[in-house]
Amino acid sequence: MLTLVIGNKDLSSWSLRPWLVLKHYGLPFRELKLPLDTPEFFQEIVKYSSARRVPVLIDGEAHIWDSLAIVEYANEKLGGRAWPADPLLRAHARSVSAEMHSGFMTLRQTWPMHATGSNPHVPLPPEGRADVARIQAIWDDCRTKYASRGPWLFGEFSIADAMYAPVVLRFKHYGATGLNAHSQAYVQQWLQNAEMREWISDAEKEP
């Protein structure tokens, strides 16, 4: 069985996505979390990836570690369902993606992911709400573009949309406001979704 490496449940964005995939695709997999930022997580960490961040896939032999190496390598699994089907859309989906899991740094910095409660006294420098607008211009356009073949970014779920799920949890925790239709339509989505509840009641019993 594979073996999901996270971190807490409240703080870990990194760990949520690969989460939500493994969970959503039902690839069957134990999780092993680690408290972050504790001597215990320097400690075991090392047991499971050189590059002593988390989250990190094992598989037998196989560590694999960032969560977009590890969404592939699960896709590879699922013998490409994780993405669209068809070739164009798979490429506007792995862009998308892309662009997530390298930008919106002001964004991160400015309002880290918590999971639970809320604290809507957070101010975004420009930089910051630059990040939040183009956001918001990628979930236009896709859901514009693909409203008909069904309710995520794509139409049907995909890695795209778990890279995006942090940033659901951040406008909710910190009280985005301005959202537009499609926006404030794809958070509610992603609130309501199953295996995103169970992340965020698991988060809620953390000490």
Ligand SMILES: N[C@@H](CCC(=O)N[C@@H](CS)C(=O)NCC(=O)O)C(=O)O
Second form
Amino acid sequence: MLTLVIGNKDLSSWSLRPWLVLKHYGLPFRELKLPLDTPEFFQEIVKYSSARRVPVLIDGEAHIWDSLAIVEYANEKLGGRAWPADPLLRAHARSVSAEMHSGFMTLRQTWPMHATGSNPHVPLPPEGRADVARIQAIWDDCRTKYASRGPWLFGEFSIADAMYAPVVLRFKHYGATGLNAHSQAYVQQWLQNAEMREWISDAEKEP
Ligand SMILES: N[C@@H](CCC(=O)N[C@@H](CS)C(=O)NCC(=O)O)C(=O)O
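Same protein, different form: I have the form predicted on its own, so give me the form predicted in complex with this ligand.
Next comes the full complex, this chain leading.
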């Protein structure tokens, strides 16, 4: 059985991504939660990863760290199902996922993820507003091109959706305004998703 080491569900945006991928595709896993910024976290995380960050996926001898490496590993276990089957869509999905993995720093720093509650009083600086505009452009492009295939960014659910899931929670928590129609619909798609609701509900029970 796989074990996914994660941080608090309220805060850990990086943990949310692989958790959603494992849940969506029904890969059985045990969850091991280490509360961020506590002595327990620093004492325990070294047992699982020398990078000292969550998430970490443990599969027998293998300890896989970094959310992108974990979802790629899950994709291999799933026979490649977690990326679009079409090579051009797959390349597009990998591009938007890589852009999320390495970018949007101002948005991440100004609006850290909270799965619970709301705080509409944190203004974004111009660079943060540019991040939101770029994310909307990505979503708009995907939803314009692939809407006939299904409700997710590339029609069917893929890793790309999991990569953008924390942004959805940021938009919700900080009350992002002026979202275009595709972005509003995509946010709703995620907020109605059973696995996302499970994550939020677990976060609400955290101390
Ligand atoms: N690039 C890494 C980032 C992981 C990361 O920064 N995790 C945060 C929690 S969301 C963490 O472990 N913070 C603990 C610390 O920095 O001490 C990934 O994709 O997994």
